[in-house]
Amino acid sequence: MADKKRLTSSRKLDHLRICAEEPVESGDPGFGDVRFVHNALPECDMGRISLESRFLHHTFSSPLFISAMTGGHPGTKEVNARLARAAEMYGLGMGVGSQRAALEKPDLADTFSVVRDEAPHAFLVGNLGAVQLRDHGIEWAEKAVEMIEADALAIHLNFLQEAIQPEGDHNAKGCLEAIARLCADFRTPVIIKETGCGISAATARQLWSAGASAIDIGGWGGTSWAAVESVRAKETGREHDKGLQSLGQDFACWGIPTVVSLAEVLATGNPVIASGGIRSGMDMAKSLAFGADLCGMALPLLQPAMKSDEALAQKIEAIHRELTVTMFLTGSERVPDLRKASVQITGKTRQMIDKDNPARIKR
């Protein structure tokens, strides 16, 4: 069992070095086939235009949500630091990685509870696997909310990465009645989210029955956890490992892209975060505009995460730059405007997104 614990800790090392190093990017999210009607006449004072945002009855400065990328290990402590005095800073939502490693091993406590030190207001949002909460209860989810003082809990689907990592959790049976039993009888908020394949309005459906109060997608079309696992897979160096490093590669075309997925949920209810392949003020308010309430960004504050928080605040800004000029072209005021400006798609998304969908997107 200890072995298992440190093998935990380590993975999360692992994890943030890879996605900080690597080429884990794969396949295409949609936002190419997407295009704002430019507004000749927009109407609108760009120095006037406001981000204020509203998600699970909370007021956010932005739209742009911090989402997990780490935790569970001394070396991800100063990242977690960082991006939360960013959220502090920004009135930004943030999430935290997969707490499972300080539950099992409680002196790792500190690499998340960082972040409610370093942001005393922020919306915090915890998290924990559909496996471990089918394995341990809400014992777990409690810890995990008490460890940040976190305003919402993530229950995380990840089940193509633990397809392919050779310590993964293979058993997927009964975790919709454990997110069920939770959302039954747990106060905080709890937000189902999916780690980059997508969620199907199949899915979202049973999740909105189950009783989630909102969907993060996490959508295809960003970073790869089995491009990811692959990479740890090739440097083992074990023999038996080869395979799981073509599955890797294999794998890292599966998922439903992020437009796709962004609409068959709208269409089931809301709130929605939208994720997964967003890299860019203008993704981000192409998603607002479907319909999403907030947008989840990663991979693209992962760097200058690591490197500064000056770095950091820069991405930001520029972030919340083109998310402003782009309100201003299509004379969205605020951000719920933007759900009224129009929009054309094309390509494939249109195609997977066609008349005679009954998840087509809901406007």
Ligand SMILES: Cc1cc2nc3c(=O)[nH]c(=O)nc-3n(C[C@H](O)[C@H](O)[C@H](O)COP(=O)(O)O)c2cc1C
Contents of the next structure:
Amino acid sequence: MADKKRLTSSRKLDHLRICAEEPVESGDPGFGDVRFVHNALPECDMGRISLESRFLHHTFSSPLFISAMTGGHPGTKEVNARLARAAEMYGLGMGVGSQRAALEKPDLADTFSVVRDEAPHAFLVGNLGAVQLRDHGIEWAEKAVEMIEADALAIHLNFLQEAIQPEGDHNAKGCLEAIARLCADFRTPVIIKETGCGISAATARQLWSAGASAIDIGGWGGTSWAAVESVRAKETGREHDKGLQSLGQDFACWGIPTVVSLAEVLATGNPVIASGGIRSGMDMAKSLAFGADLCGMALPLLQPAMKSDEALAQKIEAIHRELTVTMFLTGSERVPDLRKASVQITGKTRQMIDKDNPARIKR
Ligand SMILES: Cc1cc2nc3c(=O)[nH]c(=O)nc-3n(C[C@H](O)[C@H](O)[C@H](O)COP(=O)(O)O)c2cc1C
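Got the form predicted on its own; any chance of the form predicted in complex with the named molecule too?
And the full complex, kicking off with our chain again.
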């Protein structure tokens, strides 16, 4: 058991290092197939554009959401502190990484609670895996929320990663029921999030019926956990892990592209966080035009957060500038106005979204 706890914690550091140093992105989220129709007469003042956004009864200064990444090893505390300072300064929402390590080993709790210390006013989202929720129930969910005084709790779905991780949990039975039980008994809003494979309309319907407060689609086309675990398997050098290394490479192509997942989930309900391969303010604007409430980014914020507060601030400001220019050129003074902007959808993304596509198998 002590070994297992140590493994959970050291894995967190491996993930940060691998994501910062190795090519871990895979696929195409589909934003290249979406184009705004340029508005040559936008009739709005770029200086007066507001990025203010609403989600779960909370007002944010911007729709940029810092997706769940880290905590759980002493070496991750400063990165979480930096992300939290940015969330506080720019009025952003922020998720922490899976709190499992600190629930197994409470002396790691400060690597998460530092986020509340640095961001006393920010909307913070706790994080727990669906498997841990099933196995430990509402007690761990309550502890995770308390640890960071969270405004919401994200339950992550990561079964591709579990399938490839040497120490992964391969039994997904009972997770939907555990989610439904949590949603029925919990006072804190529950967000269900994928981690890079996307959520289909059918899964979204199950989650809304289970009582989810929001869905974070975590679509394919950005950070690939198959790729990350493939690198980890290679690094162990163990003979047995060689098979996992190639399994990870083979499954880096697996998932629902972000734009397709976004269209599917939004057809079933809201609120929705778009995430997975969002790499610019323009990608954010496209997601908001589809109807997303917030837009999550993980990897693009990790590299600057590992450098300095200034590097992270520069990145966030560049993203905001691009979002603002896109809003200007579509005549959108406020974030909700983007939903009225005209977009053209082409290529594979259009084919996959098209409900009448004969290649689409309906369920
Ligand atoms: C270093 C790193 C660690 C992550 N850890 C978690 C985690 O613990 N829990 C979780 O729900 N998602 C985790 N994620 C997934 C992100 O929240 C996000 O869903 C995914 O990376 C897709 O976004 P991106 O393409 O912008 O990176 C992690 C991502 C990164 C890059």
